[in-house]
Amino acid sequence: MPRVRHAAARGIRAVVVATDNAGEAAACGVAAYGFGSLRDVVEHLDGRVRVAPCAVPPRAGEPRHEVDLADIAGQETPKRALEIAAAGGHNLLFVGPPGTGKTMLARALPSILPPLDDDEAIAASAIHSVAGLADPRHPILTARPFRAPHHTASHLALVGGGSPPRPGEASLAHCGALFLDEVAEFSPSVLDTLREPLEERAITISRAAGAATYPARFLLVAAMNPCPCGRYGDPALECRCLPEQVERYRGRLSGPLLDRIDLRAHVPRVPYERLRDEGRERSSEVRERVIGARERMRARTPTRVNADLTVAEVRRHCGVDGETEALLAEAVRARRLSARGYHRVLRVARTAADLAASDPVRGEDVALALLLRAEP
């Protein structure tokens, strides 16, 4: 698909491809002729056998999501963080004891993400085509990718590489989400390879034969226990970890990587009474708010979500009143926020305001953004 798109952008209107790739090529808007051998190509060009161009394959139907937010009891603050992440493209970390629903929350994310637009669908599908993962019957993705590599994954599996270079999980998550469950179990050196794509939204792999750049604009969602035994801070169970063990465990997420995570939500145990609550909000309702917030973002910055606002755009679109500015100043001093952290708080506050259909960023939006940036 990338090669056909490149040709189409330069005026090529018909291409010859292998039979199995004809559907992918036709989806790029050109006349795609599929052949099983070069002999068949010659016979077609000589006019001895005429082959019709491949029809554009139909798109797959709407996917069925394995987890709906209504399946998750309680956890209102983590659900709110998940909604903000989906709307603004903000990276998110869930921290909590085992069994509290961190993984389930993350797997509910695809059910509230907005639909792919045409450009995003083609861009994401092209990466899957390069990796050999495109479905010949439905080569164009209809749902945002959700990739969840195991914590034993190498840096080649995560960000790509090899000879010839191949895209990794970070690129396969382009226009979607990358979920790292038990993120503290990943190798620190592997996690640090994500700093480039999180900042640049692309990955460049250099080899002796040349360099390849793959897009990697993804939403990072991670989950971890608060300590090796998972009981730190749990009022019901006693933690048996030594302080240095807790510090070493949390230190597996480096400061520069943690600084690029906008939202950090604690996921506590759910009381029995809340397990039987009825009337939980469904993903479809939350998704409508997310779509509305994205439309407001698109009206301001057509090519970017709030998580990607430049510093100049933050100043232009995330202004606050004097009282709220004083709250921010106190938080910066007390928490020793970096300049990056300060701007990320404002971006999250802007998303919270967009979800509430508010033009100005309100004090409550900033307070929520600060609450959701607590230390893990």
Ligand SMILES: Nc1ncnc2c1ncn2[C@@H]1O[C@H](COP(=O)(O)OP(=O)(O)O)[C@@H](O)[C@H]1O
Given for the second form:
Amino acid sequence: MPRVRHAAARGIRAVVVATDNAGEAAACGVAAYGFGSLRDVVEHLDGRVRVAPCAVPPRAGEPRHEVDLADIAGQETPKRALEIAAAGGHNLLFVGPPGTGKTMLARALPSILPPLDDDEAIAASAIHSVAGLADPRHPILTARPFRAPHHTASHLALVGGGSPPRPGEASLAHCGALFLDEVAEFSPSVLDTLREPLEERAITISRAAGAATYPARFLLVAAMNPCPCGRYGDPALECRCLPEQVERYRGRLSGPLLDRIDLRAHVPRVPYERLRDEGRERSSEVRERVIGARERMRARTPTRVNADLTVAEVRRHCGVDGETEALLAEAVRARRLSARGYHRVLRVARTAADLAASDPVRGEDVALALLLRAEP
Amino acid sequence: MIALGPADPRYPARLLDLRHPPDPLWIDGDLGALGGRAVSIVGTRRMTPYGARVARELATALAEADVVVVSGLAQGIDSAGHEGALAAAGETVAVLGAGIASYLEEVHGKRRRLAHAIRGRGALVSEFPPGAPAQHWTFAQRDSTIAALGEMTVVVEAPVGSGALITTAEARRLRRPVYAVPGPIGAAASAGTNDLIAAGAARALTGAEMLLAALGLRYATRADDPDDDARVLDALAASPSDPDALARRLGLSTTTLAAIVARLVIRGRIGTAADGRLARR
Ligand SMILES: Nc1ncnc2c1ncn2[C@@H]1O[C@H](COP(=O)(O)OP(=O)(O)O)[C@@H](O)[C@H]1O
Ligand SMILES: [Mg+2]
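Provide the structure of the form predicted in complex with the ligand, given the form predicted on its own shown above.
Then the entire complex follows, led off by the chain already shown.
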């Protein structure tokens, strides 16, 4: 599929491919002729047996989502964090005791992500095609990918490799989300390989057989327990971990990865009474806000979501009122906020304002960004 | 590093009250930190967030009043005490359960950084030769030395059978005041401290102000917080909380709470704990 896209971009209007790939090729906007053997190709070109170009396969309908936000009781703040992540592309970490709904929250993410535009759909589908994961009946993805590799995943599985080079989970998540559940259980060296895609938004795999670069622009969502026994901070249970065990456990999610996480939300145990509360917002309503926020971003910075704003763009688009600015300046002076953290807070605040359809970044947006800040 | 015998005029005078004063005492750091006003802060390694906050707060108040904080540089309450003193630019003394060189070689992570900071703002001391490894009995012995180095001893959190109770027992033998921080009934980390109070072996400590008054010093009170700020700080006094629970408890909207929290975070009164909950600093 990437080759057909490349050809189409250079003005080629018809291609000859294997029967199984004809649908994918047709979806790239060229006449695609599918054949089972070279003899059939010759017969077609000689005009003996004419074959019709493959029809553009229909797109699959809107996918049904596994979890709706309305299925999740309580957790208002974690839900807000998820909404901000989906809108602004901010990487997110959920921390909380086992069984409080961290996995469930993360799995609700696809239900609030904006739809793929055409270019994104082709780009994401192309990677699935190379990996041999495209559905021949619907080769073009209609929903953003949501990849959730297990914590036993290897380097190869996560970032790709092999000969010929094949894309890994990080590339399969391109234009979508990569969910690392129980992130502290991943091997630290495997996690470290995510540094490249998080910084470059692509992965280059070099092998004797040649190098390949696969795009890997994904939203990272991670979830973890607060400590090895999982009870730290649970008011009903006593944690049995020593402080240094807790610290080591948290340290597994270290440097480069943590540096790229904009949001952190604690996911507490929901009190029993609240498990049956009414009036929870549905994903479809939240998704409308996310789509609206994305449109505002596109109008300002067409190629970048808020998480990727440059420092100059932060200065231009994330102005706050004098009082809020003075408050932030005080925090930076007192070293309670690093320069990096300061810009990060403003990017997240920008997204919160976009979700509220507000042009100026308001004091309350900055407050929320500070509340959800990942830096200690 | 130097080694001082009890006959040396520079030897910390309070240690001479012990039945067997360390001979010699190995010291790495500032000798001056051993002779002046000092309080010992001890407690369990398995502290709760509440214990962490109180140990830190007491140590900070002592440091601001130029009182040296003495402890054992174990994980938990000990470390929180040393940290609180250093955070207020005060001096602190760590009494080790192993030789100084051996300890520095073995320790890693946060306590390694802490040990080096203490060498620069106080002293590491040990009654064991520099290369001696830690053993079970060495800890019990240094627990007594901690009691002797402080004018008084504060135990912040200790379960039944905690090593911190060796320190308080020694302080009582030395007829030095002992204070215990009361904790919730049923919390294992406070069972030992609550027992001390119940038995009359320690006085219940109600805060930094009481501790400084006992030393004959004045507590530099902070300006009163505005009402809303005070309500949030009160609600976080016993333990950290997540924003949703806090907003419900105080009957505030999340937006209002976020604004108050932002103000308090920026002023350094509260922070987000490593698991994302809000905690008092
Ligand atoms: N807030 C919640 N609302 C509704 N169900 C919940 C909630 N939290 C947990 N559950 C239930 O508990 C199960 C375990 O939740 P899960 O997301 O796997 O927790 P975690 O990942 O935090 O361990 C879920 O499948 C769901 O049935
Ligand atoms: Mg889970």
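C-alpha atoms forming the largest set that superposes within 1.5 Å between two forms make up the rigid core. Numbering follows the first chain given and starts at 1. A quick note: this is a predicted structure, and the numbers were derived from the prediction, not measured.
Core-aligned, does R39 move its Cα 2 Å or more between these two forms?
-> Superposed on the core, R39 moves its C-alpha less than 2 Å between these two forms.
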